[in-house]
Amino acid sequence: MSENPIPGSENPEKLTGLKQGPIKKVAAGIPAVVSALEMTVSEAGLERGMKALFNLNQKGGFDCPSCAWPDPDDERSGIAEYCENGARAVAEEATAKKLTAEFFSQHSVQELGKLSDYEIGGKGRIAEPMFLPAGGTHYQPITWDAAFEKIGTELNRLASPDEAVFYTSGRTSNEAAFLYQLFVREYGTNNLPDCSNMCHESSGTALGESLGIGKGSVTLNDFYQAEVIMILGQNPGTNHPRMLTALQKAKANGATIISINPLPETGLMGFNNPQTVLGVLGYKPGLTDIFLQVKINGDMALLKAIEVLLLEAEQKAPGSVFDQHFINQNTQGCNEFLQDLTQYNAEQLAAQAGIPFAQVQEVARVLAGKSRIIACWAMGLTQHKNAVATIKEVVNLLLLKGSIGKPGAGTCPVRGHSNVQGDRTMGIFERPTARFLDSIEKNFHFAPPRNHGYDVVECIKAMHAGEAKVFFAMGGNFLSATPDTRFTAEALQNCKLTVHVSTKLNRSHLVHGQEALILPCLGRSDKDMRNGENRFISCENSMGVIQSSRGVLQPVSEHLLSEPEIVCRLAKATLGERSKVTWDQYAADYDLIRTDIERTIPGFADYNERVRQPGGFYLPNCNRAGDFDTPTRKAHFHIAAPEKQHLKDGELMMMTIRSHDQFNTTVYGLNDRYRGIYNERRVILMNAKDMQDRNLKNGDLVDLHNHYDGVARVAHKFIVVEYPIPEQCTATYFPETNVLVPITSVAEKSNTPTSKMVVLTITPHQGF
């Protein structure tokens, strides 16, 4: 790997002027409303912007392009059934700014690469297909027909279909995702990596092996019946703000909320609901009852400490703590698991987790007498080497309490992108089941490939080694989302052709193969007109609800195509007469796509009828029904030991996080107001003692280093910010520090990059 960054592959090492304020004690409220409205009006204008917001997440409207938190099944707010970040996502998509051929003729790829991700993303919507020829310096316009012909020619030129990679972002609709995987498999490969590989793949793996389904088991109504809600490694105030409303309602109904995280996230501490008078007035904003400030990757040690204490209480009063009937009827391996627990000392485990033992005892007392328990988690658990085992430990705790398959209890992996779960349901997976492939073969009369394809990490390595030569991305910002930025940039540059289906400009367009294409598509908020009809697509939220999404805005350009139509035309240009699929019919009528989804994938009976019902419908969920689709038809306990992180002198642990002005790789602004950080992203949050040990003070400039596998990785020019984070732990924003996340450090079984556990050293910044 090269020592110097590829031009344009990383955010520029320029500082924008750090300003600090107090850490906020309460999230949302009037400041969130003001922030959302300001961005909406500035991007889309008052009339266009408000039209979008009034239809966002409404029955018959369009689904939020931000997170996957579910909408209420019953009545929805007529004022604002969305959060601040949802409004920002829509504002960016509904923007009146657009990039035409004239823009690209005036700005070279090299020039655009010098901008930050924030600056690149703020340029506007891409208005027409663009092509970068080999050796070219500027993107130039290309017709849709010529673009598809070029892609088809390049794909058919490959020695094997496995030399092509087809990536998917979580915002792709059910209809587009189904067609996409169908085309890719008829083309002849299972190289279908997607953003799940980088976030909740660990959750799907753990839940599938333990409980028989790789999805969460709860519904939104379960939150209102829960006695205890545990939130591990998640910051809903920034990443899933509408979850705060559900937590507030749960708390009003008597639930105890336990938050476990290395950072004291504002949204979990207090929430002013801007849709209520009391929220506006700041009345009773508190949410979390018990906050456990765990060390990075101390979660399993903490969970085991709680389980040891619960076991001791159960032994003193058999049947009073554990749900023995549930365990005997529905689980396997409990005796072995409990026997393994006896080797541990709860106080020592608490110390390993970095939690005062008295707090662990308090949590155990709360859980001992409760059975309606929900466990929620996000990337704070999934992006570690032992992520799958840690999530299985969460399951162990729920199984002991009989807290799965009953109202007010269950698993809740909180997904990010708004249809990332739906994409997997539709077959976007590099390791498809034989049952799914059999259904494809039966219904479409071609033999899909049976060998496993590349996931995200594997496809990066394959491109880097020259074994994959064409990269096609259905949405997303692949370069900024993935680990080991320089390695990934080199991988993309090794390709003969890179193609991105996108709404807006991003860094992945600027670090490209020998040739590159940008194919502009309709967004969620855009009307999709055909023969006078505004067509709808559908999405699946975090809790398995399938609902329609119909745009309401006039597209910014007449040259945009819908994602389903892009896939259909791509398939025709590539497969031609040898295809057995009716691509023209699909492009003309989305109902036909849904009809074929219905006959291919279980749970979609009467798809076209039910998706037109207000609010949509729930997919079947075996755990929700008290069943477990494992080989034994029982839930499985899992035995694993908590890992001890052995740091050398001077080493620290780093986790990547998002700022409040950010959703995934999309940066809406330079502020992180809940954490009191303004106008700057190149910061590292550090414990005061760790700063003192290194003779650092607030505001010092440092360079960050990682040497995993003997490779020198460095992120230059970061500002030290003193912050209440555990000793030996630090936090930085991504994608600025993705360069430090090793491509070879991944979670066991799920192969997810370990972005929440990067070992680093810090040196004073060298240079200016």
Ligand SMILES: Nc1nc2c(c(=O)[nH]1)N[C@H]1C(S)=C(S)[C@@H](COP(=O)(O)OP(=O)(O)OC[C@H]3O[C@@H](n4cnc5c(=O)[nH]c(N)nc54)[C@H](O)[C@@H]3O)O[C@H]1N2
The other form holds:
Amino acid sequence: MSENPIPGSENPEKLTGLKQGPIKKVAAGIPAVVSALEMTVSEAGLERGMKALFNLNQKGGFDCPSCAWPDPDDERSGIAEYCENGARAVAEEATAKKLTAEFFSQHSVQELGKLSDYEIGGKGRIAEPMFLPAGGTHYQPITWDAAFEKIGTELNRLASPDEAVFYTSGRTSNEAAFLYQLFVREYGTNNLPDCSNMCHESSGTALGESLGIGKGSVTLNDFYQAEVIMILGQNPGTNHPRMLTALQKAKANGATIISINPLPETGLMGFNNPQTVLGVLGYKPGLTDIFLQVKINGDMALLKAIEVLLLEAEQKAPGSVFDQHFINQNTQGCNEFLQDLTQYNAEQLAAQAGIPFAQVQEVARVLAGKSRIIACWAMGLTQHKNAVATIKEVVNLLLLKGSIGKPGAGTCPVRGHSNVQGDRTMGIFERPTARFLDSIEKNFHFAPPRNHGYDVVECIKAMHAGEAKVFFAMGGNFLSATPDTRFTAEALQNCKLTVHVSTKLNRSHLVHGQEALILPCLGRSDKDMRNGENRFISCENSMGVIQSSRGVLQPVSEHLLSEPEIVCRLAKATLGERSKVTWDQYAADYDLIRTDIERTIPGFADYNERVRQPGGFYLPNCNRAGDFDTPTRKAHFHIAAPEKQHLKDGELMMMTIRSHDQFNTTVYGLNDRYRGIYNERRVILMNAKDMQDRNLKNGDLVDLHNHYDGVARVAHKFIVVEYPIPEQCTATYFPETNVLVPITSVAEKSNTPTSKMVVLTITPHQGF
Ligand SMILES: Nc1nc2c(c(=O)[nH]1)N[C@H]1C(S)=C(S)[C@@H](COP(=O)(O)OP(=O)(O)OC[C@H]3O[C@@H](n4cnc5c(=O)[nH]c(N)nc54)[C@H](O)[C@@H]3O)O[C@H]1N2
Ligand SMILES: Nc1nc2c(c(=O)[nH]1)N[C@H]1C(S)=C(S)[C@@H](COP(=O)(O)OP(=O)(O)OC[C@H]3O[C@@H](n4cnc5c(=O)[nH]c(N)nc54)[C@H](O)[C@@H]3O)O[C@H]1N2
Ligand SMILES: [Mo]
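What I would like now is the form predicted together with the named molecule, since the data block earlier showed the form predicted on its own; can you produce it?
Everything in the complex follows now, all chains and molecules, and the chain you saw is the first one.
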């Protein structure tokens, strides 16, 4: 066993028994249908489970709590618009199992810490508010009133509001998020870190600087009109399965699909749509036309190689490759950018990216003749040191081709959590704009703080240093999702009070401050009843569509509160007479919250009326309209050099990725079916040559080490799995290896932990 200073902070090093099978050639089909139904019925029961599934992503139903992929604007699949992993996210939430005070009295915090994330997640929904007193070994029941009073007292006792931190995960509704940031700012701080800081922050930063809006520009309809779709650093078969349906349709309309990934991800390679009979029978599987198996973080070199070849082609036949009209009208910095490109040699760049030159030439040929190009990306681009620069390079390529602000073309950062984009729109941001704060001040008659707050990495450091003392989380699993698990555990333990608004038990409840509270809330699928009315909330998807979401299931316990209600009661308990906000009225009537969102945030005119229309409404998007909200009103080319990989002898690069059976830190099962890995999560995927160099065989046990910044980090007991991954690249599952992700290694400008770029050395496993 490792020397673990903080009991319960990590997954125990128990192996569960690896079984291996072939890597699957196609995603979905019958196994996906079976897997979705199995979990739904076993967790929620037949009636409850089916009720949930039939209402998932239907107009008037509830928004899938899994990813942020949009629903079709018009026709939706007759039975239900969901995928295997959406169904499993619902099953996870709709489970009929619950954790009452009795459960917590029988199991100490220490005992629960010995369970794996898979075992913890299977325990059920938290059924009542729980409190862990200072020095206590077991959580005890507490009334809602007493819980709010305790938090209010602690918050008011702090020397400054900046000693409190208010985290948000991305499932929180627009209504709850708006109230939450309003409360936090009236209380007096901008310490509003969120999961975005670890997710698409690099995209927001890059797009904001290049194009004037931190969101993607495409709609679902653009997919159906695109000529080329590039997919970089994203695994939609597992993480956004409904995207495969859109890709299939795009392909049927003639689009060429280019996938750029160190792994031949099954969903990208082939797809059998489970919502069509032919798909279930296994028809037309191929999706990707060109697969570029890039080395980890080789994307920038690859993009530059493509651009160099495009420039050469343009010089041979001016006007045939670049969209000169678009460039002249809409962009700035193109000449300097092209001048800089001339220093590079495409062949060398291709070698740096790990891609055969002929393949890069093929891609350049495809792109040269096309103008309706969409670029999609996710964590494979955002969680690197140079993530912001790489995403700007994606934009550079689109700008050269005039592929922004026209049908069938544009940017598509594919968001993670189902309302992560909406939370940001509502003001969950540690660095709010002056425009936003002015609007708060004008509408609510208090002066919000103007100094920037902590993001995720900064708040961990502040808690560790004793500069932040109260940690409040609106959802999420902060300990497991953040980098450097042991450091973060010490940071949380340093706090006076840690509070989690949660649906399910997770590790962050078990590694706590001096005192701790768990406040159980309603989930997306739960009915939110008030005066006989089942109320709805609203969310924004990855393409900027605002839609209502109304739960359909009886909550597992009468003691659950909705998130908006929790914020209102927290605000009253903390601010009392000081507050200028009508919290009671908001808690009673969500329409009033939406009215005030409309007054405060642009784009929400007639919110209450339009959100009630089937399918909701689109928020304005300047890029979509061909406009760029930068200081110059032009799109900007940015110049940056590809990062050289600096691996020393014996070192490897590790990316931490999701298996098929998890939603972030929630582990649904132990299989990663598409990758042919069953019944085990403590695996490291390695290239055959790297294994040979180290005398390793498939199935050997190893320990993983990282020494960034002179700190010795170790993750014990991982099983070596030979896999078709480029040399010097490895992959492991998050969160088991978060212990190795250095808190001090972050992306430039966005401060996102570099979870896909962890330098590793490997030793044979020591001990048992
Ligand atoms: N079922 C399910 N759905 C989810 C989630 C989940 O956990 N489970 N999580 C949600 C959230 S919050 C998010 S952010 C998204 C995450 O969605 P993804 O970003 O698809 O998730 P990851 O597993 O992190 O996958 C990253 C992909 O990038 C590739 N990659 C890694 N490094 C590089 C690189 O340097 N270059 C390139 N080109 N590729 C690279 C990996 O091989 C992998 O295919 O999914 C959301 N949806
Ligand atoms: N190494 C590594 N680390 C990563 C990543 C990676 O790729 N590699 N990915 C990062 C990314 S992209 C993200 S987004 C973060 C995710 O970070 P988080 O969002 O903090 O983590 P989740 O695992 O999604 O949170 C799950 C918990 O949320 C609670 N929950 C679920 N639904 C609700 C709800 O409706 N309301 C409330 N109040 N609570 C709810 C449940 O209690 C559940 O245990 O992790 C990041 N961490
Ligand atoms: Mo995410």
